[in-house]
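Listed next as structure tokens is one chain, alone, in the form predicted on its own.
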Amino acid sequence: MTHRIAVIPGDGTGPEVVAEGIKVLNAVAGPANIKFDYHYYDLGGERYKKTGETLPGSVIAELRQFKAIYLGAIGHPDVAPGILEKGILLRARFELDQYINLRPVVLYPGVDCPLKDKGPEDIDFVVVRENTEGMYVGAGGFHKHGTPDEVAVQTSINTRKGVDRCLKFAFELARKRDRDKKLTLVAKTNVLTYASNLWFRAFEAMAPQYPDITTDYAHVDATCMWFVKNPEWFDVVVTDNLFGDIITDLGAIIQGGMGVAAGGNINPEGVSMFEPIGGSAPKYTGLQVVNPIAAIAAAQMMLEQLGETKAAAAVDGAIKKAASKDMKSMAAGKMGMSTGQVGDLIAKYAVELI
């Protein structure tokens, strides 16, 4: 089996964890009978600033035929914040439909939680964030802007189709997991009575179906503070599109910072993409101190996706192995070795597990 695999290596220190998550794909292509024919892009700021490009139309037609999409991160010092973020990560997910967001949080052994007495059996969920409708549409504006009286509206888009898919996967994935069974929708029914209105109405309308699922209701505010209290009562979450950017930040700090978070931009009928959380991280680009373990646990998503079970699970127990028994800490420049060391422990890894 061939997949052919689009290559966004991106900004500052991008191309330095997309190395590394090349070099475990490479690690275990063999051993697992596949290959891979990886296609490489120069999305960024460098590109931005020479052309003025994004994300040419052209590049959204050639990403279609792609079976993946890795991307390593999006962000320069030299750019204006949004430019990129929205030419390039916003609109890679309206244009190819990712319209699931989807992030495990998953304390890995040995990874230092800020969250005092929990350990790797209390923090194991996934956020699952609904990702093309919400704010993020940008339907709004402004009025008399720039003056004394100036207005500022920005709405909320939410349709019932695009609800009820984001549902459906969140409901289907709680029974794939077969951890809890739980699915618990997070919203904020008692303000936002109408947005969060409709997901609770299409949740409890949906539910029946899934006869075999626990289903539990948070608004978000208190969401954030079970995070932190109670981790170990999520199963699977979702939400929408802006609580679900909130929520998944709070996640990866529990999870042990940036550096070990890694999500999915998810089209389960076409490309899905996939990244590191953490930014660009300009500061240390060329140093090689950076963890890629964010960048490889997104390439193990991605070999999830491709039905590569085998493939990911021995690149899971890698980083599991290389987290527990020989990194110092999670943090740039406290791991005890090199980027570059890192992803050649996690390789030799998961080729020995698999």
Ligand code: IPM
The other form holds:
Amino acid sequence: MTHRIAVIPGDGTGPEVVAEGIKVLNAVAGPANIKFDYHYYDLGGERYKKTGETLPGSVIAELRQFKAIYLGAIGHPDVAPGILEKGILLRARFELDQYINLRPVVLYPGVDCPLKDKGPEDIDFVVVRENTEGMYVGAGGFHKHGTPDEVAVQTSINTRKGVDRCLKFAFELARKRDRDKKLTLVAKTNVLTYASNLWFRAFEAMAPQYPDITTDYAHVDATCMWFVKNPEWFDVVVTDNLFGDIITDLGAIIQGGMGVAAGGNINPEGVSMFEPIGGSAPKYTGLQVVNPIAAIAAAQMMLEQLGETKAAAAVDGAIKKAASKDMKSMAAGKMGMSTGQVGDLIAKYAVELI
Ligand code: IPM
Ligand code: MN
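Switch from the form predicted on its own to the form predicted in complex with the ligand and print that structure.
What follows is the whole complex; the chain from before opens it.
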């Protein structure tokens, strides 16, 4: 089976970690009887500086034709915040209608956890973040910009359709995962009496269709506390775009840091895009010190989405083995080996596990 994959290495350390993900994919391809046909795109800060282009419409049209997109990182120190993020990353998410941002929070065995007395059996949940609406739509504007009377308005857009499809994905996932069969809605119903209220009503309306799923609700501020105090309470968490952005950075640190956190921008009916969630880490560019596990785990999620379950399981096992057996730390510069060496090891273990 041949899979056509668009690869966007992107900025900073993106290309370095993407190279390791591709290394692992290529290693499992033969034994798993898969063929990958990669097409590289030079989207990112350098292209923007040269041409002023972020994500041209012609490239979006091409991206629609792939089975999946594999992304490194977007963000460049010479480019003002927002231009590349909105112009490339958010544009891709919106245009390709990748309405789910799926972010597993899994503590691998042997990985240092900053939480006292918590281990891999306590930290194993998934955040389903809505990915095309909320505060991210960019609805709003300035009035009397730059004057003492300036007004700035930014509005959260929540549609019933967008909320329902996100909740449905989360309920289905809670059913598919064989854990606690529990879904927690995270919002702020005590203050956001319109936006969070819509989420809450939609959640309550859908719950009877899933009698096998236990439902729970937590305010977003309390959720930050529970992620630290009782992460074992969570199985599947569903929330809006901005809350999901914030709580998944917290999720990343309890699973060992940005070096291990992966995510998928999912369009269940279209093209999905997989990425390490940690950003471009420009100060480490070219030093071979950043952890490629997040990017390799993103490639692993991509394998699952492509239906390559055998290869996906092997890569997952290989990551766990390297993390527990060989690596000194998950932090940049402290792994006891280079970015490339981590990739070599995981590629080798993945082939052995197939
Ligand atoms: C993420 C990132 C992005 C987001 C930024 C880079 C726009 O933080 O993927 O979590 O806020 O969604
Ligand atoms: Mn983020």
